[in-house]
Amino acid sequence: MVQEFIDSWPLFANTYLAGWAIAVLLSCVGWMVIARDQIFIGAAVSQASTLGIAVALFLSSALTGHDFSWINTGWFTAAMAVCFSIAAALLTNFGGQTGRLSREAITGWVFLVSSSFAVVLLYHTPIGMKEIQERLSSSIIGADQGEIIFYVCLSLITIAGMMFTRRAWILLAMDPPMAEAVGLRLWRWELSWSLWLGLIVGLSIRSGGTLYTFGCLVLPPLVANQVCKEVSKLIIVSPLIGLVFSIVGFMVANYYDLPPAQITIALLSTLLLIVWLGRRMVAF
């Protein structure tokens, strides 16, 4: 298996690197995430990066023959990716905060109105839909050198941020009046948790796709809390988790000729449950 994944090396270099560092990078904000107790806020944050991507082909279809070049560049796509799950990230965090409605309610309203409207915009668009199937069944598309170096380095600023700030997000994640007691003031975390959230998802969904997306932004975290006893090991434990397991998903992959994002995704899946069930036996 290893020396096949070594022979494969020259062809698909940039795609492993890419989806290495996207599974670290999201990893390093997934633990937030999870000390939060907010695991569906990234499916609907993704599904809304998602939205953005579909909005900017409907854009490119339905403006063809006009003067916006602009619009059929890849920059454009990226960007309104990035500005949709930003969009939502910032309406599941502050959208609860007022009104009737929880922020578990707006949560699920913005999943279930991104994934709706991503297939209404494109569906007469055979080349819409077609990219919209590819981001939902997370076929990780071929990265050049520069977005691999530019993934790596959004990892080791989100680690250095975070280590760097480590009690202060953990105060604001496992007791928010405490942390507002001793002096943070919460909306400027919460709004600077928010944008990076979805600048981080909106990046990654473009090369990764939904599910991969995701699944590294939440199933590293859920195993790392499963067998780290203290919430700060959380934000070093969960990238090297999903950093071992997106290396061994992939060698598997290529190995049986399989989709690498599902084959990473079900090991993490597994890992988790026999971590889990691991734990239920021990405190039997």
Second form
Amino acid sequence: MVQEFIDSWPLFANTYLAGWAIAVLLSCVGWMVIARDQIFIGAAVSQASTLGIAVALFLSSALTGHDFSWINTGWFTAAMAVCFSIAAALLTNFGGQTGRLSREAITGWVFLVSSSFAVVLLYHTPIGMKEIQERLSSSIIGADQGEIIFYVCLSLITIAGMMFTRRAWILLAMDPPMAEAVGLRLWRWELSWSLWLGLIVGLSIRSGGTLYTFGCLVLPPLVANQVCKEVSKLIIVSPLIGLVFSIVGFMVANYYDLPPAQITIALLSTLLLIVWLGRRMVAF
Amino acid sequence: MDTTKPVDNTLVQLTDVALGYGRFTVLRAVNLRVNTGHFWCIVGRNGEGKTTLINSILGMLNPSGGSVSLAPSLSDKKNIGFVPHRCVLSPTISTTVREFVSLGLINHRCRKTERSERLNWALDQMGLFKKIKDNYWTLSSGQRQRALIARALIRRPKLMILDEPTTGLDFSVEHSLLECLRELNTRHGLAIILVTHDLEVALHYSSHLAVLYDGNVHAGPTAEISSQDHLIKVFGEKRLSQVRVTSKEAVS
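What would the structure be for the form predicted together with the partner chain, rather than the form predicted on its own?
Full complex below, order starting with the chain above.
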């Protein structure tokens, strides 16, 4: 299996590297989603990012023949994905604190609006529809070397930032009133969190698709939470699990000729079940 | 908030403070001064503005009138310990007592040895030293409340603000927790502001009392405030006489 994987390296190196970098990047921030009990936010933000891609493709299709060549570039699509996911992260984090809509309700609304409009917009544009279906079915499309370097740098910045400010993040996740009382400006931290989450998810969707992005965001920290005694350990263990299982997942997928994103997420889901059952049995 | 007003051992001074949300005024003309070694209790019925008052002291709510002055030593909030009414941490997230209490050191830059020393001291004060490696969620509700107080104590505060820390605890646990606070107050000179709706607790433990009623605050030494008529307005004559008898019995 390993030899076959090594043989496939020259052909799929960029796809593998992009997938691993995304897995590390997402699982670095996923622990906050878990600690704040906002798992569904990951799905909603991923879906909003897909809507951003759909809007970009729709504009590209609608403005064909006009002098807007920049609309057809990959960077415009990426920018739209990031903008929509940031908007969704801001809406789900800041909305629902007043009025009759809870945060969960707004998260659900974002998910439903994004899912429906992404398809409605592109239903009569076959190429765009194919693109969206690829995102939804989570094909790991890969990336060029510049993007891979960007993902790796983003991962390193995220890890360093999380390690340096981990106490503040943990306190924000655990006890916002206490955090505010000791001088942390909550809205600034919430804004930073929304922007970073939106940026990371928006960029990851482009190369990884919805399932892989959502799965890598929540599954590694959920597994880590079963084995770690402290929240601060999650920050280290979660990206490690993300990296190891994306490597194993890609090897298995290559050997059995299966889709790598689905295999990785299936393995992580199974691991979560095993670890959870193991803990239950030990407790019993 | 004015933080440039050092007056001898005054930690917090509220002068003619009005507090509210939008056009709605919750409290008006609040005057009180918290000194080192004071044990203040803020009492009042639900919705009278107890939490609003402490939010203004913590700088989380700007007054619509008057001024809230903190001693320079409290201006960066490093010397303030806060114990919220409840912790919103999800029980599915595992954390140890060590990690939970250490979070109190946020915004404090200190070496690992000092960190560990502070942790041991705070846990020792709250009788949780043996639980240092335990999962926070395996603690009893009384022990969790002690952990919350230890998290505030680890900052070695000069002022500790507690928002109804004994809600939901049984009498003996509540009593031992309040005794711990009294000891910190008398032995270490820690100024305490305790929010409670239990007048019995307030009369028994406080050196100073702030009674909130109908948007007004009557504040001063406990002996003085507890003899005034407005206590009867707030708590009713029957309830008040019962409390006084119980309180005297407890003291004796």
